[in-house]
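Just the one chain here, laid out as structure tokens, in the form predicted alone.
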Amino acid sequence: MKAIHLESLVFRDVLPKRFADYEQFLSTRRKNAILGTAKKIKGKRIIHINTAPEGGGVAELLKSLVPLESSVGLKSEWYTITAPPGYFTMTKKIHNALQSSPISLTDKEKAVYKEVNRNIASDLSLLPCADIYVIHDPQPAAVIADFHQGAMISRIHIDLSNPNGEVLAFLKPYFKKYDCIVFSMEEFSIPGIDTKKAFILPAIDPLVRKNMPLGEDACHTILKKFSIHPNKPLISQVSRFDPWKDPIGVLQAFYHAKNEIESLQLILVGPLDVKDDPEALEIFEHVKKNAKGDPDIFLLTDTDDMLINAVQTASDVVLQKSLKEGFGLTVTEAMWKGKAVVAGNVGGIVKQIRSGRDGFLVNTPYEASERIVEILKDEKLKTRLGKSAKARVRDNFLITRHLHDHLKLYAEVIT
């Protein structure tokens, strides 16, 4: 089998960041707390490993977290993996199974999983030893079977509230070997494992192009290229084309709402070229078929940061109609832009939205449509929800808090 190669992203794909630039979002007390914790572990070497440099929430987090860790005195590095054809098809099965799909792995698939992880371990052993290794999500989790140096942390980002027991049983022996497992919330914690557990909610970076303020004229200029009308009501969902994001449910909600808001437009945006998500094209084609060529539905696969910013900023209502969700950074992004968000009453979304205060949580496409119509018909409600949403993100879900949570964890596992 072709050897696995770890690809460093530290200098090629991660822009330098200065902690000082983020002080505008911090009180003096919080700033001093972060710098005080960083001082305790200054110079420690951290290696993060995940599957893809683009196209998902983990990559979004690492693009900001890694350079910020470096900016406060750590030696932080980020590597992704390349693997043989079919590996990511198999690991997407694992991903879906851990989110409750009734899927079984064949003996051949299990053997490939183990061999790829052995190769990752072999490549890791060639690097200078780090103090801490953070292995993100299940795809490279079995590396622990053949490599254990420094402190080993498994960081699980997905919704594990109702995992497939067979696949979880296959992975449990690996999880048990880690020095610590980090989940986004306690509800995702794996039972029957005595390993130290920690809980860290994700966050967004307010200084990346996707999340910086974008004026109305700039939004209209960008969206005009796709024939999206600037003066008609607009709803959107930014997500991978993935069954757990329920794009078909979004279409159903749109059609229900359009019965009352005839000029309503819908944008669905998601990447098709994410290497660890081979299902995306198939789901996209299914969505396209169900959209039936409706001129008010826009399916976009260009995920340029400025386009995403324009879509979210220009939307009257932002949707995240997820059926399972580890956290949902697209929810956080929209809330930061002061948008009224209607989202699935699942996973990490419920940690963000206080229904009726910062947005609405829903369980069905029909409930989503009712909330969409309610918001579009009540400008004061839309404004109130958006204002509260932005304040909630500022206080709880910015990258500075995420950084501090990681620094505190590193200090705990090293000592």
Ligand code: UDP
The other form holds:
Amino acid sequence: MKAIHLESLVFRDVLPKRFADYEQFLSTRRKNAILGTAKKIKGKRIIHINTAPEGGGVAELLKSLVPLESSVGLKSEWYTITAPPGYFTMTKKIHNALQSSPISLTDKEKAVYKEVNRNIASDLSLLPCADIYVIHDPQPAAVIADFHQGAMISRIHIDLSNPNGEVLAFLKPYFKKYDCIVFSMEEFSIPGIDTKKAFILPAIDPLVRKNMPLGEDACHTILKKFSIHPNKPLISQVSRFDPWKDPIGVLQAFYHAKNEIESLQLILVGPLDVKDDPEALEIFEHVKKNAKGDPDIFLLTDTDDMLINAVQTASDVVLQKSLKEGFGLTVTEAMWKGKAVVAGNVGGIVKQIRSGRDGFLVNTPYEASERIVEILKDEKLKTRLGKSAKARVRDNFLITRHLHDHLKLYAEVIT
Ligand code: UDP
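Please move on to the form predicted in complex with the named molecule, as the form predicted alone is already shown.
Everything in the complex follows now, all chains and molecules, and the chain you saw is the first one.
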């Protein structure tokens, strides 16, 4: 496909995928249901727009969803946006406010938000017309003020359980103009909007490098480079360096747990260069200061998929100590690897883990440390949690279910 680079839109090429490769995860009934829905909307053109091509859950989803949509007969394309410096600092403020921070936007910030969105809208109108536009998250949501073609879907991925009313009020008029708004779960639904609503939980792709089975030796080879000891107990958190991911809470949990398990090691891994997350470097420096040069704490910023796979696979316990979480693909990824996960009792994580069955949900760093120690001292518990976690992902959180939910939604909004 021809690459298009307009001033505010960048075409993102994706590696092709074959739906047939995913049939191994599906019953015949499920496979036929997916293909049956796809047939109803065959040849329809779908445009997805989000902010960043790498480094967060939305990019991760689109890398698999877009080629899978194409493989079942749609014409799906993915674009990311460009914007002047400072725009993503402002949109991270919007993100934080929607996740409850007491933040106000200045008039200037609101004006910049509108202007950038006007530019995106104007570039969108230069592309061949699509049947459906899926606009992911708030950064490009205001395109709707100047662009309305086909069916317009706003897909919000963030934790909207307790949004800041002022910033939500600023965005509401835009959300109201969409033909449909999709949230990850009903608990995030915005009240006072008549627009059609849908709820789709995200999912992981079992066939990408990050989620493919990785042997013990391969893990050790990858982690040896960072001097991580293969025979000492290991816990980890894979996440952007973001206050909502509570990396300081992770350090506190680690220090508590280490009082009982002296040889414990911790890896925190996250990218520093995500376009729409300019806070990362500052949070990383803060975490580094709090890690106080402890030789058993490894702070990694190399975000290669095989490294992420190795960190999750080699960990005895995977943490996701979030304070807010739209869904938490990192939780799903670790569960799929059969890991015992200890995670924040918040947002989309509670849809994944049934505490005590597929992992543990915790409310404080202290509780997290207690669960870490409990799991590390009880091999049977660790195995039981991991086994149940893997089955839970297989039954609920694989990309094939996500694909089907999208196809059903497209069929509904078109007809
Ligand atoms: N991720 C990554 N490298 C990192 C940290 C995270 O590739 O160093 C990936 C992670 O594996 C997951 C996604 O980024 O696929 C994060 O998605 P999640 O839903 O957990 O959180 P978000 O960043 O969207 O808030």
